[in-house]
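Only one chain is given next, in structure tokens, and it is the form predicted alone.
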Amino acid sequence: MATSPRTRIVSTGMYVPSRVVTNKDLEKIMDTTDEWIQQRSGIKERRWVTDTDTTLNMGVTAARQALDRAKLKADDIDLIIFGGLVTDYVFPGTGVLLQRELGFSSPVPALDIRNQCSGFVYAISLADAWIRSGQYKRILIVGSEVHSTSLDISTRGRDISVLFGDGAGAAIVEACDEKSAHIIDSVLHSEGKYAEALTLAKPSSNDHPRLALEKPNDLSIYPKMDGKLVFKNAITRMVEVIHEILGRNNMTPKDLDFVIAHQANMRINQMVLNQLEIPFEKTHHTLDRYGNTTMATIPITFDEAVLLGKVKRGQTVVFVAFGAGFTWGANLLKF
């Protein structure tokens, strides 16, 4: 009896803008300090877009890098999953723009998702399900995020604006047999009662008119966050979901070779690892250099960890993320 295919990660790619914005740079435009930002988040600098960077072209660059590393061309891809918070157009989604720019010779489906910081974990789970079903054999996942153009870059908005960076990450997954390295399991959750704790409310289709130019001081055009609530829930839920996915597979934290966590706050990740009794050397961070790039943080961080030799083929790895919505989840894989 034939077994259903499994899913393995073939390659990754990433892109960050060339513009480096340090904490010292932010000291010049808002009431903050390098020490305050580092103590609060672990961030030293972040990348913000230049005049030539867009959600689309950052995603294209990351995707092409992943294709080149796998020695694949666009037509080898059966499906695109694209994620981003604030994308090139209100509609259509950027997935179809990516399909156009990569030069496919025939139509392939493109799906856009909006699961914020947990978007990559959701996308891996979805791609794995499609591949296991036999419907698709090779899928391109791209997360591309431009935050800097939506931030309140002033003392008023400093609590959020110091945290976020711009960038893109990509991964290619494909069908394999069960004996190969593969995605073992995924767990996903959401809790919408906290949706307003981390949100960008405007402009919205609920507004009449959508752009209320007569309200120049409407602060709902900027993201807002209940930092303490998000911090507390992030630690709790990330620890819970790692225990859940390991328990479902008769494993414990000691069985993990490496953890790739969403890069939102260094203190969150340290506390998660401490509660799981996982040594800090079993993880990699990009937060200090790139800030929080939302859906792109996990593929960017994983890409670096692989290139640095921290993550090797055959190792057991978990991806874990928590973000707005609230949404959270984990992927367990044998890389």
Second form
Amino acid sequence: MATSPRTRIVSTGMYVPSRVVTNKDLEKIMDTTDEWIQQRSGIKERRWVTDTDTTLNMGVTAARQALDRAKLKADDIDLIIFGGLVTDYVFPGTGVLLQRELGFSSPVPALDIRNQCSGFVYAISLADAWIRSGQYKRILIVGSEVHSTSLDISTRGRDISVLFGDGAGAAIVEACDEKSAHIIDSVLHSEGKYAEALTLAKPSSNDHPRLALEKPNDLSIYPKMDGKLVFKNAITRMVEVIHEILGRNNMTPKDLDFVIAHQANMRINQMVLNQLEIPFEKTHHTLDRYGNTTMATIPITFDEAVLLGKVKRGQTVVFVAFGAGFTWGANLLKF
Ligand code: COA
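Alt. form predicted in complex with coenzyme A, vs. the form predicted alone above:
Below is the whole assembly, all chains and molecules, this chain first.
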């Protein structure tokens, strides 16, 4: 009797804008220092969009790279999962725009998800479930984020604006035999009671009319964050969810060859690894160069780690993320 399919990661791709914004550049715009930013977050520089970068075209570039590396064409994909917080249009979602740009000849479905920094982990879980059900065979996941145009790039907004970068990451997953290396399991969580701990409130459905131009000084057009609350919860939840996913698969942190953690803050990731007693060599960071690119951090960091030969086929890997919502989760896989 045929067994049900499993899911493997075929390829990844990434894109970051060419405009490098260093901590020194920010010192000229706001009351901050390179030392403060590096010490508190581990970030040295980030990429911010130029006039030609959009959520869509960054996502398209990352997706094309993933397709090229896998020697696949758009028509080899039968579902798109797209995530991004700030989209080209309020509606429709960017998934259909990506479908148009990539030139599909058939009307493949495009699903838009909004799970912030946990978006990639949510998307992998969803793609795996769909492939295991037999409904789809090959899925393109894209996370593309433009933060810089929404930030309060001034001393008033410095607690957030120094942390975020723009960029896109993509991954292609496909059905495989259960004997091949595959995604083993996923765990997802959310806790909406903390929604306001990291939020961008406007434009909002609460406003009548929604774009209230008569309130030009309304600061809710900028993201706001309770940084300490986010920090503490990120560590607790990422440690917890790694124990949860390993425990239910009869593994311990010692069984992991590599960890790809969401890139929000180097201190958060160091504390997570310390608590799990996972050596720092078993991870990779892009945070120092790209900042926090939300859903794109995991595919970008994984892509780089694979190209550098730090993660190899057949190894046991965990993806782990925590973000606004709060949302968090993990994927466990043999790569
Ligand atoms: N440059 C200089 N000073 C800054 C600053 C900046 N960019 N941003 C904030 N400050 C100041 C504050 O105004 C405050 O000053 P005060 O003490 O005079 O009021 C002080 O630094 C805050 O320091 P502290 O509270 O010790 O900072 P912290 O160690 O909590 O670090 C964060 C702040 C934002 C880096 C940290 O809370 C964090 O990373 N949180 C998690 C954020 C995150 O990961 N978000 C995304 C989740 S997906």
